[in-house]
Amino acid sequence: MAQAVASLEQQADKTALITGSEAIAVACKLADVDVITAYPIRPYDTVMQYVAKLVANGELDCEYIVAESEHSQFEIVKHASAVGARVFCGSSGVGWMYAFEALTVTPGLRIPMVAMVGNRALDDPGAFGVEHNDALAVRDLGWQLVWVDNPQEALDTALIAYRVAEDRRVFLPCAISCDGAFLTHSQALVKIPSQEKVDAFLPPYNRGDLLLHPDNPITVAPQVNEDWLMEIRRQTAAAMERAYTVIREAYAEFEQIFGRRYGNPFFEEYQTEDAEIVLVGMGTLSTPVKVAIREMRKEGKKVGFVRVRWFRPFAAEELAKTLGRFSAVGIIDRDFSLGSPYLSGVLATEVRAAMYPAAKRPPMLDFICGLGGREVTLPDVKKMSDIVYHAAEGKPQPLTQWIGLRE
């Protein structure tokens, strides 16, 4: 085996530029998917364009359907991963919510779809512009939720994303989340790994007995009611708890065979070590927020910045036991919860959730901020910045802030 993993590392990686959205695509031809459904809206549509580009120049060999709806899309693709078929597809805003009954239906049945959500705010009123609602609305259904920050990332999560859905110990969907426009329309240079290097490290897609086939008579979505409705969503429930341990094993083997080594898998650290106040958010807004950091460093303030990839499953633990060693923690939520506890976002909601058991809790203040693609700017981390600061020294704080308003 140690053989093998290092005669693939040998094999130099292609570099292109290439947008985040075009990275998934070129995940889907590496992950040798079979069957892609498409539905255009934006900014989503630009995955399935590329997917079109490459099959159209023979580059990807699959069945790609184009749908007459987001619903449809995903009921096409749910089939066919139940009868064996490697699949994806996705949706972005209003569209992932018009799907939202197949969406509903997926875990349950056990489907290991792997999809791409590129964030838009939800209508009306229209803005094509990045918001995490449209996600996060399958935060309770069973659907696996990952954010990713840079189009490297994205193909990698990609392909992790495969391995971890599939994995039998799984068998849930996986929502791969990339901000609209700041990553599904930014390029930037990315390691495109050989097909040996997946290959060895994604499995071909196995049901094993639970493959809908003629000589293999399953019942699938049965009517159960009262009488086995609980057990089945323990069965989901459980599955989601057992995705901790396969996804630490499948970012491990991961950095074996890629080389490319992501640390935690749940949550990246960003100039924590000697940190006295952090940030925590998800998604693209880290590159404003590091710049910021960086400049506020040079300024003698010490800020770090906690970046969640994994928001399902939720690593609740080990997210509370790293903000417990701050003395203040701001989160920055891109989405909003209208009506929440302390009229908060959905992060700040459950990161509170998470801290409530821990020995140390520190302050928890909440920012309302970048909503329909607003820019997150560095005058606005830095606001943020300081009002945690005024929080560590025992200054009341409002719970939660919006942040970039008109005046």
Contents of the next structure:
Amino acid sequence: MAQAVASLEQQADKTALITGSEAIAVACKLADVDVITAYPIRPYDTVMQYVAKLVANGELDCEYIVAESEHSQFEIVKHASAVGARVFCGSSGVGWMYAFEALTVTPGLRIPMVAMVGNRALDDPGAFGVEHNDALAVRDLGWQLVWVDNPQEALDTALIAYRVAEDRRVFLPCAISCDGAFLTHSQALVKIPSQEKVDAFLPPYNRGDLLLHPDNPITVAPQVNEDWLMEIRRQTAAAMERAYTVIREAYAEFEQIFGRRYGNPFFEEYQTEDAEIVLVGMGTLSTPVKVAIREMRKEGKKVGFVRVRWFRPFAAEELAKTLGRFSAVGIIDRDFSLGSPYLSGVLATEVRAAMYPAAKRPPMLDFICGLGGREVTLPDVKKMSDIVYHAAEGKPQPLTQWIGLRE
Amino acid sequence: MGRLFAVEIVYRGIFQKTLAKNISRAIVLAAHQEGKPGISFGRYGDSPERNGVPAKNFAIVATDDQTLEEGMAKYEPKEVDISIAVDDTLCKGVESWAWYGLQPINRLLKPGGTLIVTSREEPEALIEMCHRKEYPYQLAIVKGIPSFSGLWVYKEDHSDVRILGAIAKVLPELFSLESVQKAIRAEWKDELKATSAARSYERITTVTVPPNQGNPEEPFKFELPKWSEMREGVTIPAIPRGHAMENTATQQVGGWQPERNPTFKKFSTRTMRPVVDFDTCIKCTLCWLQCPDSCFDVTPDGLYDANMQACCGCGVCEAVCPVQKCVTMVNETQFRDNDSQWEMWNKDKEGYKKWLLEKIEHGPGPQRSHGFRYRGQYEEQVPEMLEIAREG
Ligand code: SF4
Ligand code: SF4
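Now that the form predicted alone has been shown, please provide the structure of the form predicted in complex with the partner chain.
Now the full complex is given, and it begins with the chain already shown.
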């Protein structure tokens, strides 16, 4: 194995200039997905177009079904997965919400569907800029949720997502969140690994005793009463618990085979070693944050950044330990949770909950920022950092503030 | 602590849904006349909209609010003072749609509690149908044909108030006749109904069912698995396809018997069952083809034998059979077991013919209990039902 892996590493990756959406489409091809369903909605529709092109060009041999709605889209792949097909699906914003009924039943049935959510604001008003509320809506239901911030990571994470979702210990769906526009529509240079590497990393999907097949006669999802559902939920919860381990294993082996290192799979730390305060966020806002941090550091402000990748499962203990090292924390929410504790966003509410049992709990502020695809500017990031610094110095600050808002 | 009373009303969906609800409500309202608080509810896991499927309503009453709360703190009563079956064929057992396996009609009855049944049968016949209990209980029969009272266009036959009058008699601590009459007047504004309740109060008699009398069959028991023992993915093994049948008398092998769910039988939904005249059957296959529950076993000699564990009594086979009186629906009270008719016929053809004629021609009780055997049957029976209500 070690030797085989070593020889794989020497295989040169091809480099291509592609968008995040295209990178996901390439991952579908490399994963040799069997059934793909589509229904157009921006920005997810870009993936659908790229996949359609791959199929039309004969590069990908799969069932490509254009459904009549997102609900059918997700139902079709759910059933295809039950009979043993590797599936891919996706949507955005209200399209994802239209599929909600199908989304809710997928984890309980232990369907390892991989989906791409091209994050988009929830209409009305008709808006297609990024907000994270669409993907976050399934956060309690047994979906694994991961955010990426560049096309390379989108490709790699899609492969990892198949590996984790289809692990018999997990068998849970996984949604890869890609920020609309910033990731779905902008091209970057991406290393495309060889098929051999992917094959070494990703075993075939084996549904085992849960396979719906005449040779394995089973009934899926019969009616149950109050005597059964709690046990079913507990089983799904156990699968999500096991996902922590499986995710770690997958990243470790990914590094071995592909030679690309992601460090801690659950969150990325940027310039945190000596940081006094940190900002926390998800997705592509990492770019302006990192640039602003570099500028602030020139001014002597030791700011760091923690980018949460896996929102489900949420690495609570680890994150709490990390954030406890700083004198104050600012969480940037590209989402909202109206009426939530301290009127914060979803991420801040989760991080605060994760921090509660921690030995050290620095002041934690929340910033609602970049909604509807609004640019998160360098001055915005600096402003947020300044506010966090004030909190670190013991000056009381409002727990939630809207940044980049016309006031 | 005060006293807690619980009453269950067991009925068949959908035609008796309103009847059961009305009785349940009136129990609470009658007790309220005496200052007792109470609640009334339908069993949530049931499916009262499904034709014939056994379902339940509960009325819980207490002497004070705190005691009532103790009753309300449970999903549903674990024991009851009174069980009411508004269809006598329910005495054979109750397999709720929210699956618990077939459970005895008297399962929740406290020692000394009363089972009230609307029926034209004698107590002995009903006791034979009910599962045996380790302790004595009371049986009271409100004479009548199963009623659809209260639902849509179906005419009143006063089954509801007659049962309420009977409750006042068998459990006066719950409410008096006077209280229930007051509640009836307030709820229905019908003096005739108040009179019917009083008549029933006067006429109702109870017999004591001694311990261990009745159907000796062990009620269905099962253990719920731990979460870690259950199959994942909400999957259960499918029912295997089936196998050929064997005629034990002739050793002839052939035909087809589909496997059936061993834990969900469905037959407690039935109020009428088909009896088949194998001598006149022309083997046309229509009953087998049309039965919505695949109940017919195909015998080695090419006949069609309705499996009585599976048959829900819908009557489709009778309706489609092209031969007159070849398939006939007979009221379920006329049977004590679910044995194969074909096997009975096989063993003794003469004896079977006699048995068959007895069932279809000379059988006593009504041909209908729940549902209809034919269109307009209920309306036809209303005068008779009213007569029973008047005369007892
Ligand atoms: S009554 Fe006849 S058609 Fe209906 S379930 Fe029974 S056997 Fe089948
Ligand atoms: S429908 Fe009647 S005649 Fe035809 S097979 Fe059935 S019982 Fe025989």
